[in-house]
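In the form predicted alone, a lone chain appears below as C-alpha cells.
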Amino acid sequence: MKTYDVMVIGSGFAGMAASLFAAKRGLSVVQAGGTGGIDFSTGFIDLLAVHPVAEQRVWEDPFAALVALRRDLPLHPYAHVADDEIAAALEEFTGFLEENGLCYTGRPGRNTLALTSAGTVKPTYLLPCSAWGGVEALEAKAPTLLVDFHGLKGISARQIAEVRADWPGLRTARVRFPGMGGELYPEHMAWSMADQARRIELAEAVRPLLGDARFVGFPAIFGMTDTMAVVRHMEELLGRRVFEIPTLPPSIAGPRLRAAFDRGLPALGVRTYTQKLVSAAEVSGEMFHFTAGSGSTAVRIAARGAVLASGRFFGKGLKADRHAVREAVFDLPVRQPEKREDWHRAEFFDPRGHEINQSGLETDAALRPLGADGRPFHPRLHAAGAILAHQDWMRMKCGAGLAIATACKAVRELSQNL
C-alpha cells in the first residue's frame, strides 16, 4: 500500500483547496469525500461581508471587517489567518481556475453587490468573470435585456425586474431555447452551448428583442468548460454586453467548479477517491490508516498526516442525534451548546442566527483539532472548512473565502511537521 504524505477527507471548497495547496508544495497527495458544497455553490467566492451578524452590518472592505471580527471574536478561524495568507491563498485559488478554463474577477480590497437569481444583491469578494457585465449592468442601470427560457426553472427574468424596481431600464424576455422542449436542465444546456450552431440560434430568437439594450443577460447556462469564449461568441453574435446569472442551486456554477478540480487535480499528481466518504480512520503512531467506502469497492489508504476537511452536517462531516452533535470520522470533540434545547432560537429568523450554527471543532493556532485533554489530537491532523467552530459561515457570507484560507493555512502547517 503507498504511503502518502496527506491524505484530504472531504471534497468541497475546502478540500479540494487543500488537495491543491498540498500538490502545488510538492506533497503527495489523497483525497476522499462525497459530494460537498461545492456542487451547490453559486460560485461566488465570499470572503467577509456581515459582521456583528445581530446588527446585519455589511462592509464594502472585506479586510476591513476582518479585522473587526478577529477584535470582536477571537475565537473565529479566521483569527489564525493573516491577511497576506487570505490574499496569497485566493490568489492560487483563482490562478488554478484560471489555468482551468474558469475565470474569476473582483476588486482588491472590496466587496462588489452581485446580481442574483432572486433578483438580490448579494456582496461577495470574487465572481466568475462571466457575471461581471451584471455588475457593470446594476451599476450604471444601463438598459438591460434579461432572458430567461420557457421551461427553465430556477430563476425568472420578470422577478429579477419586479425586485429591481429601481432599475428602470431593465427589461425581460422568456424565449424557448433552441434544440430543446420541455422541462429545461441547466447542465444539459451549457453542454449545448458549446456547439456554436446553437449559440447562432439562440442568438437570432434574441436578436429581434434587443431594442435600446447594451447589456443582455442570461440564465447561467453558457458552456461547462470555457464560459468566457462562448460570453465572446455571444457578445460578437449579439453585439452587446452578456453576463450570466447563477440560478437557484444546484446551478452550473457547481459543476463547472467540480470539472475544473476534476481536470486540474490530477494533473497536478493527487489522487482522488469520488464519492467515497472515509468510513473508518485508526492513528498507530506515526501514521493515520483509513478505510474510504464500504463493501467491495471500499480502499485503504495511509498516510503520514491529514486535513480533515469534511464539511458539516450537509457534507456529513458533523453528525446530530437527538442529544448531541459528533464529529464523523475521529469522533473529535465538538463544540455545541449544552442542552438540546439551546441549538436553536425561537424565532427561525432571528437574525442573531442559531448557536447550532457555529457548533464545530475547536482548534488549536495552526488548526490542529483539540482532543478531549483540551491538547492537539495529533500533531499532524489539521482541520479546515465549515466544520471549524466559532463561525457562522452562511450568515457572515465567508463561506468559500474561509475554506480556503484556512485550507492553505493547515496544509503550510502539516507541510512543516512531515
Ligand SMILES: Cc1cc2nc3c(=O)[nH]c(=O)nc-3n(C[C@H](O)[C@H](O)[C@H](O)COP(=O)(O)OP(=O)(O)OC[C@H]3O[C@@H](n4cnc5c(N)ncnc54)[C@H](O)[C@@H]3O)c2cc1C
Given for the second form:
Amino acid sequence: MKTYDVMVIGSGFAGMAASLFAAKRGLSVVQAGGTGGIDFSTGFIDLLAVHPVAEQRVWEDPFAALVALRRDLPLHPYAHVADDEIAAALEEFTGFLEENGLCYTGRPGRNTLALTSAGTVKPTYLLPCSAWGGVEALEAKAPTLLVDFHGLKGISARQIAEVRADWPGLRTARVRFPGMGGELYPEHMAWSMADQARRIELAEAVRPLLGDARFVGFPAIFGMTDTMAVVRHMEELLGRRVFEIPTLPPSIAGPRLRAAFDRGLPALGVRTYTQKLVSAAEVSGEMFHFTAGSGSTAVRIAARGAVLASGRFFGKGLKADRHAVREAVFDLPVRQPEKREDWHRAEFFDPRGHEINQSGLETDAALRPLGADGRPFHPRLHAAGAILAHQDWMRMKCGAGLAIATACKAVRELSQNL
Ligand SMILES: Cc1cc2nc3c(=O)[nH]c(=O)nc-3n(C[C@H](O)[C@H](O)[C@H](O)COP(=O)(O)OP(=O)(O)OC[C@H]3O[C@@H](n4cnc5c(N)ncnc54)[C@H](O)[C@@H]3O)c2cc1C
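Requested next: the structure of the form predicted together with the ligand (the form predicted alone having been shown above).
Shown next: the complete complex, the earlier chain at its head.
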C-alpha cells in the first residue's frame, strides 16, 4: 500500500484548498470526501464582513475587521492566521481556479456588495468575474435589463426589481429559454449554452427588449466550463455589458467550482476518492490508516499526516444526538455548550446567533486539534474550515475565506513536521 504524505479528509472549500496547497508544496496527497457546502455555495468567497454579530456591524475593509475580531475573540481561528498568509492563500486559490477556467475578481482589501437572487446585497470579498457587471451596474444605478425565464424557479427578476426600489433604472423581462420547455434547471441550461447557436437564439429573444439598458443581467446559466467566454460572446451579440446573478442553491456555482477541482487536483497529482467518507481511522505513533467508503468498494489509505476538513453539521464532520455533539472520524473532543438547553437561543433570528453554531474543535496555534488531555491529539493531525470552534461563519460572513486561510495554515504547519 502506498503511503501518502497527507490525507485530506473532506472535499468542501477547506478540503479542496488543503489538497491544492499540499500538492503545490510537493507533498503526495490523497483526498476523500462527499458533498459539502461548496456544492451549494453561491460561488462568493467571503473573507469577513460582519463583526460583532450581535451588532450586525458590516465592514468594508475585511482586514480592519480581522484586527477587531482578533482583539475581541482571541480564540477565533483567524487569530492563528496572519493577514499576509490569508491574502497569499486567497491569491493561490483563485489563481488555481483561473488556471482551471474559473475567473474570480474583487477589490484588494475591500468587501464588495454583490447582488443576490433575492434582490438583497451581500458583502463578499471575491466573486466570479461573470457577476462583476452586476456590481458595477448596481453601484452606478445604471439603466439595466434583468432577464429571467419561464420555467426557471429560484430567481425572479421582478422580485429583485421590487426589492431594489433604490434602482429606478432597473427593468425586467421574462423570456422563453430557446430549445427548452417546462421546468428548467440551471445546470441543463448552462450545458446548452456551450452551443453558440443557443446563445444566438437567446440574444435574438432579448435584443428587442434592450431599450436604453447599458447592462443586461441573467440568472447564472452561462456555461459550466468557460463562463467568461460565454459572457463575452453574449456581450458581443447584445452590444451591452452582461452579468450573471447566482440562483438559489443548488445553483451552478457549486458544480462549476467542483468541476474546476475535479480537473485541477488530479493534474497536480492528488489522488481523489469522491463520494467516499472515511469510515474508520487508526492512529499509531508514525502513521495514520484510514478506511474510506464501506463494503466491497472500501479503500485502505496510509498517510504520515492528515488534515481534517470534514465541516460542521452540514458537512457531517460533527454529529449531534439529543445530548451531545461528537466529532465523526477520530472522536475528538468537541467544544460545545455545557447543557442541551443552551444550544439555541429562544428566538431563531436572534442577532447574536446560537451557541451551537460556535461548536467545533479546539486547536493549538498550529491548528492541531486538542485531545482529551488538552494537548495536540497527534503531532501531524491538523484541522481546517467549518469544523473549527469559536466561529459562526454564516453570521460573520467568513465561510470560504476562513476555510481557505486555515487550510493554508494547516498545510504549512504540517509540511514542516513531516
Ligand atoms: C447554502 C450555502 C451557501 C453558502 N454560501 C457561501 C457564500 O456565499 N460565501 C462563502 O464564503 N461561503 C458560503 N458557504 C460556505 C462554504 O460553502 C463552506 O460550507 C464553508 O466554507 C465550510 O467549508 P468546509 O470545507 O470547512 O466544510 P463543508 O463545506 O461542510 O465540507 C465538509 C466536507 O467534509 C466531508 N466529510 C464529512 N465527513 C467526512 C468523512 N468522515 N470522511 C471524508 N469526508 C468527510 C463532506 O463530505 C464535505 O466534502 C455556503 C454554504 C452553504 C451550505
